[in-house]
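We begin with a single chain expressed as structure tokens, specifically the form predicted on its own.
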Amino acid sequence: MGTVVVVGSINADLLVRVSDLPAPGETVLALGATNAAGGKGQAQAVAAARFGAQTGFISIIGDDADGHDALAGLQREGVGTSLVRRSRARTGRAVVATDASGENSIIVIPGANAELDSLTTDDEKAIHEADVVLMQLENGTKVATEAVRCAHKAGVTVILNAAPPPDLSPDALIDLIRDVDILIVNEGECLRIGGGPDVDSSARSLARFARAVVVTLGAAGGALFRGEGAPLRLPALDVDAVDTTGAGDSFCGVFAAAIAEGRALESAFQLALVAGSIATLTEGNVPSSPTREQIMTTSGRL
């Protein structure tokens, strides 16, 4: 089915349900709260594994209950954990507040994630043997840049989800993405790092360096940009969203898995949009990742 190596973060999430997200200076009462597995890296690795990819994961956890729970959860999902390191720092945490419409606000406490700043020899070997390497920027740009260059040098397809947006100079940003095959950003990230007045011009600017740029647009679906040609625009599914937290990471993980199994960009894009839409129907990041059967059954009805 293809091999994906994910380089990224692990968090323990506190999911808080509210009627409305608080405005600055405002206090609101929660309707309820639950704990769930999170972190962009962990969510994307689980999404790729559930779609069927042989998935390895380069990450870091604390030697605490949250870390032990994360490791056990990854192993239950079939994600390879031999490259997950241990730290004396606490496992990363995030507080995710979600309102009645499914929109969310997230605060991340990096914890051990901040210590993942370089690759080991074993990490490099796993990347060299992969079909696709997928990373985000929740661990910072240093390890992501190293992983991008390691994979590119080995001829491995590189997918970068530039989230959160990197705080880099224009030249440093270009250096990072010029070795990226597929850059995935949401609307806000596209505008911030592309620097244009609108999504299309920003995405076209980024597509001068990455082979393809994918912009996710929430309920509006997404757009795939390549070179100077017209973008491919596809809609999301029409769903009654419960929680949008996991949509982006499900999109990225399934996109990577679909590319790893040899699908064309257009096919991977469509399947990823279906996955992201389905993910909004379940609360939480990792828990919301759909199975391959759910995605393929839904996609077959489109």
Ligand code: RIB
Given for the second form:
Amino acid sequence: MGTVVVVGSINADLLVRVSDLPAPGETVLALGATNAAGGKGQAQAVAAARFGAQTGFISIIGDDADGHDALAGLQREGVGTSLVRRSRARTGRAVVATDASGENSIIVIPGANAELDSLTTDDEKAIHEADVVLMQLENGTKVATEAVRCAHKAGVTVILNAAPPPDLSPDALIDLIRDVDILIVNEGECLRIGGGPDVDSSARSLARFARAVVVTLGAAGGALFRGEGAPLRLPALDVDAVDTTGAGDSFCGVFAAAIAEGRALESAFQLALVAGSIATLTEGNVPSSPTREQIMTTSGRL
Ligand code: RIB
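Right, and the form predicted in complex with this ligand of this protein, after the form predicted on its own?
After this comes the whole thing, all chains and molecules, with the earlier chain placed first.
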């Protein structure tokens, strides 16, 4: 079992089902709505724990029902919550609209997440003791940059899921990713931060700084770029997706847990793709995260 420390957000998601996502200026009627635990940090921490990693979580909640529910849920999953602080601001929320094909659009209301902007001595100690540190950018780039530096200095593997894509100058972006071992982005994030005319050239330009760049490509699977070489392209499972919300976060959490338990990049990549595919079969983010058994059984059949 490896140890993963996740630095990231907690959100209470309002999931809204629509026939078609609204275009700018358009109003649409929902087919239904429900609540579920979400936030990229929380979902990635749960995914890592369900895969079997000993998982610690540096995060923040408000002193409200959403925060208390999230904490109780994380504890049920076996995620360590001693480094989750309390804020006077409300726990983060998100509206996740999903259309009939399973595609979504997400609006995040950061709330307490915006106040996680630096690491404590206890956070640094947990990072030093981890095999892998995994972070996203819903708490902003300041705490992420600090966590990247702290982990890199301690020789801990650093995985950054650059979501949502940061609005940084080229120098600040390089400063964020130069000590990252594995950068995970989806196509849109890759184009936005890589700045190239297409996904491949953008990923190659990012791979000049991070040790490896993984681009998730939805139903088309993903591509792993290292240095100048040809990328390793692997497919996703052929599934009838009902909701893609949890796919990326399950991918990242399982990827981190697999690296933490000593697997090679290629193996972690393959297991993460299986996890992401399974996650599209269930509505919601945290609820859709598969167990280790589901992932191993499914990947054994490939
Ligand atoms: O990656 C999906 C997540 O993005 C949702 O759970 C939502 O809370 C936002 O963080």
